[in-house]
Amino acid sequence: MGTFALTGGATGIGAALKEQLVGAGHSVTVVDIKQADIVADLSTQEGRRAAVEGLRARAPEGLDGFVPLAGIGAHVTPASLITRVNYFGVIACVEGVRDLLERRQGSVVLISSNSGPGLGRHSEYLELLLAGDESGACELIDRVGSTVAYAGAKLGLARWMRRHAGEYVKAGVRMNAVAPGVTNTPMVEGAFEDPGTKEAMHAYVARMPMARVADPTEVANVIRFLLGPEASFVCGSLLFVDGGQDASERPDEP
């Protein structure tokens, strides 16, 4: 059976994926800021180091799959905290376990978002992300705001994945990403209850092609497919798991 690691596996999509992988007989190590095998705050350099060292200690023989799910929502302030967790925390972990994945010809699935293409196209922010300039990106985004911080970080992850997928797979590691739409997890529960956002959230869902949010298991199913042998020729793909929302908003892309 396989050896897998996830960040952000305490709740939501990560917890659903962990349950599926454990149910299939795999071993799964979870990194999270709470309720985890390795407790680490991925907004900080120290936390990222602890996460990578912890994973190396727990899986010295390598990893069959790695999914960095840890993330915070677009409502969080300061905006730069979103940049630190959702982009730089992700890249640091993926790069930090790359050799463990190479050892077992493993697979990586990044978690983008369907908000990326619509709200994340801020070219200066994207350039700083992709250049790996954390302090520059954080300084800029605190002036721009949390919505762009979130969507831009998610679009940045998709682009980082596309830029590096070829190089990773030459070393035997397949890399892909999913772009979920609104999914019923603790990250968005608040927005459906908050009197300030509740109406807008319900109206948004009513306009969606499937007129409903996803269950976390529906996103986990797709991640598990991308991790596994049935996806052996899928590499560098961004797969929308959003009930048709991106297609309805941008029918002519790509």
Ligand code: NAD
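Give me the form predicted alone now, not the form predicted together with the named molecule.
Next up is only this chain, free of partner chains and other molecules.
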């Protein structure tokens, strides 16, 4: 059986994925801000170090898979907190456990979003993200706003994955990403309840071809596939799990 690690595995998609992996007999370590095997705040350098050190202690022989699911929604302020958790916290953890994944020829699945390609594009913000300039990206995004912070960070993750997938797989680590649409998680529930975002959220769901919110297990199913041997030749791919929304809004873009 395999050894896996998740961040943000206490609720939502992470909790669904953990249940599936444990049910299949795998060992799973969860990093989260509370109610987790390793409690860490991934918005801070100290929290990221604690997460990586904790994973090293619990999986010294390596990891078969790592899924950094921890994230916060576009309704959160300040916008820079979204940037710190959703982009820089993710990258720090992936890079921090890379050698653990290499030891067992493991897989990484990043969590992008279908909001990334279509919303909130901001070239300067993306350039700062991909350059690893956390202070510059945070300073900029606090002036621009939370919607761009969220969508831009998720798009940044997809681009980072595409840029590094070849390098990682040469070391034996397959890396891919999923782009979920609106999913029934505590983060999304907060957006539906927030006065500043709830109207836009309902309108967004109404535009979806499948016109419904996804269940976390539906996204977890796809992540689990990408982690496993059935996806052994899938590398550097971004897979939309969004009820057809991206295809509907960008029909001429692959």
